[in-house]
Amino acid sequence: MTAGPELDPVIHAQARLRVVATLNTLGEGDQVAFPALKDLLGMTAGNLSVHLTKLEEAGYVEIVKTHRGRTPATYVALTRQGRRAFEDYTAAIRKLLELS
């Protein structure tokens, strides 16, 4: 039996999956607001904040905290390695589901 190719461990948890597809629909350079995002992965804030900080880490979101008026404000946007990553990852479970 063949090895398949190595699935990234940063973007094969569930969540942080489900945030990279998510982000990756967005045109190149768009963001998209915390809770926005929060609201439609159906995650609470907490949980969403640990899998974007790891993301973060490994360059494939960029987070941006500013100000509306005297609120703050995030917002998320997946990099540009962020998007060649992601790629790679549904090159390789393509892969994967071919050899099986």
Second form
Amino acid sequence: MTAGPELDPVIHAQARLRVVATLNTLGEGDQVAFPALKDLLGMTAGNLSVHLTKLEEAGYVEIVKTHRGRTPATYVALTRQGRRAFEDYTAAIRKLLELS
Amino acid sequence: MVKDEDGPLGPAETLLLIEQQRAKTIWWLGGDPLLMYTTWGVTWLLGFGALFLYLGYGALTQATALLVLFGFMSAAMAILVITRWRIGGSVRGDSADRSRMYGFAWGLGLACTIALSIRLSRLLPPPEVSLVWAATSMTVVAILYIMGGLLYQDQPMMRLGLWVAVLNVIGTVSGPAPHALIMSFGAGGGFIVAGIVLHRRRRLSG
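In place of the form predicted alone, output the structure of the form predicted in complex with the partner chain.
After this comes the whole thing, all chains and molecules, with the earlier chain placed first.
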């Protein structure tokens, strides 16, 4: 077996990969509301929060807590570092596919 | 503690997962083509169909025909605005700002059309009045679909705008009744087919 490129363990988990793939589809600098992201991914709020915390710790996502009128609202965005990490990850996966 | 879901995926499955999630997000951002295109298709098929019945056969009064057309167009606009508003409320940033401006362009474009048509209606014979209303509103639709295609990098949207623009030119040159017929079957039929085909294609890829 040939040694392939290393895969980013933060993104490699299926749930977080889906989170990052979704955020990467939005335009650069765009933020999505937490409930919309939760529905889009079909995850529970608790599950998504845990994954977002891990991504935030890695510097891949930015979580913005704000207000819409009087209602608290949370928005999530992919950071520039997160976007680059996702690009590197997909490049590594494509390389693995060529090697296999 | 949250598990990291299932076992590790192979490279091919991983790329498929990424593509599926991307397609799902694009669908969510842009709205279901069945809703976004087929709604307009039905609007024009029936609205311009009514206008053709008035112009070609005198089967309806002009007021009824224009009421049917603009009634359906208002309903289709409302669906478009509600869908965009739902998305706009969940996304903020540069692209949301661009979408808001694009929404204003629709409203203002159609307002200009209505103002111009009301002004010219007093000066023209009845069949030409129908053509002014129909051709100017479809000019705004064609231009804004082309602009929307460029804005959202959505090729089908841009092509549909070009299709309406070409039909609008041919119809306007041909006269009021042919314009209504071309718009009913060409633009209406085209948008219905496009909506169904794109809906099926996205379902298969998602």
